[in-house]
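Single chain ahead, by itself, as structure tokens, in the form predicted alone.
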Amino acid sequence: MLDKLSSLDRRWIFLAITIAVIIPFVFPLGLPIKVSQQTKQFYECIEQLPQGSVVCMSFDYGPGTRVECHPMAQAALYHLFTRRCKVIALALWPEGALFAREALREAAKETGAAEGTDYVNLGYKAGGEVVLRGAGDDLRAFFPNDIDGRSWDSIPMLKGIKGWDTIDLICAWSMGKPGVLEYVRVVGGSYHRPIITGTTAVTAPEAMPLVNSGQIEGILQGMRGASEYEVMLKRPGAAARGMDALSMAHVAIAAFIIMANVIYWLNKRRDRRNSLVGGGA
């Protein structure tokens, strides 16, 4: 037996792994999770919105890093909307218009908000930093029409929106480079506006030291930063059954890799008996 266990097909753990991966996507199981100070925050700053006010949202992730960003956007938008809050899309990087328009659907779908009055897609614009310090006055000029080409002046939410100064809140959701950065230094820093953010585990270091500062209010740190969200608005969705998962998945490597001990040891021990008796003969 600890010849097979030793000789054992790497394949089989691979299943096995795959397997406890899977589990908590068919079954979750609504691990405990515990809620960070930053997450907290971040809830803090949507909850004590006055109904109404107006949020701009910026997807600034793409299709790598979707996992972790777009729960956090969903949980965002359903927060806002319930909350009776208008909310104004746009993206730095070319992809994410198109999930903003993937979460605003379904976000609406769930709440019953309305295309137009309750949010806008104003879609993607190239250029950065320069994009967010051209639009600072007036963010027409450089969004003159939504994502589906219908212009401002059609839109009835956008009626009195002008600059970053007319924004209540900013809400980026960033994986790098524009993101959420370049939103602290330009309408953080220049239009003193409030901003929130939703990172990857990897990126959080880099904003953490403008957490601290004040200068972002609150933080989401990847899918463990969402799952906390998902718990505080009591509507466990993707973050949460994917912390399941990764739940698992560590289990079931600490049981290989005890397991793998034991046989070593057994192993060991076996042939430490073998050698004595050997000697002895």
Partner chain sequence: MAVSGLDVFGLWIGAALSLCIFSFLYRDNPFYRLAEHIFVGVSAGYYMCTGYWQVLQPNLIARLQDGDWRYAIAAVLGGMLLMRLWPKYAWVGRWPLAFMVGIYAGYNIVYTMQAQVLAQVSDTIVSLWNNPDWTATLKNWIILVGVLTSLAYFYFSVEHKGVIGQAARVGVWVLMITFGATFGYTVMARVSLLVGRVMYFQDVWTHTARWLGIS
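Residue numbers count along the first chain shown, from 1. Just so we're on the same page, rigid core means the largest C-alpha set that superposes within 1.5 Å between forms. This structure is a prediction, so every number in the text was calculated from the model and none was measured. What changes on going to the form predicted together with the partner chain:
Once the rigid core is overlaid between these two forms, A252 counts among the residues whose Cα shifts by 2 Å or more.
Please supply the coordinates for the form predicted together with the partner chain, as a counterpart to the form predicted alone shown previously.
Below: the lone chain, stripped of partners and molecules.
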């Protein structure tokens, strides 16, 4: 039995985790979602913005991490538009601009925000940190047109916007490099603008020291963070919908880890006993 379990085909593990993920979609469990301190900080940063504040939202993620970052972006846009804030969207990742367009349109439909007066999508710019540095005093130099080719001057909400100093809050959705770290280095470090972020779970450990040091004022960590934020907004979305499945998969993985360690320990004990018996003989 022990030998069989020790050499268990890993495809059984894949199957077990798949079942653990699918079951909550068929029979929803409705597990409670507890809001973390970091998510509360993120929420409060937006809550404290005065009406008419300008927020720069950076969409730095691709299709691979859409499931984690996109629900955060949708929820934050809803939050900002209901608080009558203005959003300048841009992207340091090529696909980010397309996700920005999708999220902005959905949020506009939900809240009645208007393109050009409440939000603008400046599109993607290659160069990462260099773009942030170069656009520091004059965003228009790097983004002369929006994603659809409309010139900067023809967009009403961009009147009065120059560099990072004229932005009230930076909100970066980040899955790696370039991402929130670049914003902290350039926009936070040199222009002292407040930064909040939503990261993939993989990127979160890298960003957490920056949260503890106050360089990032609030963070949403992966799908869990997104679901907590949706709960705070009383607007359950894609992230909250997937949380039961995420929790079940974690339980399954934890069970496998415990099982593997117990089997390892039993095997070791058996080998030790066998060697003692062999030595005695």
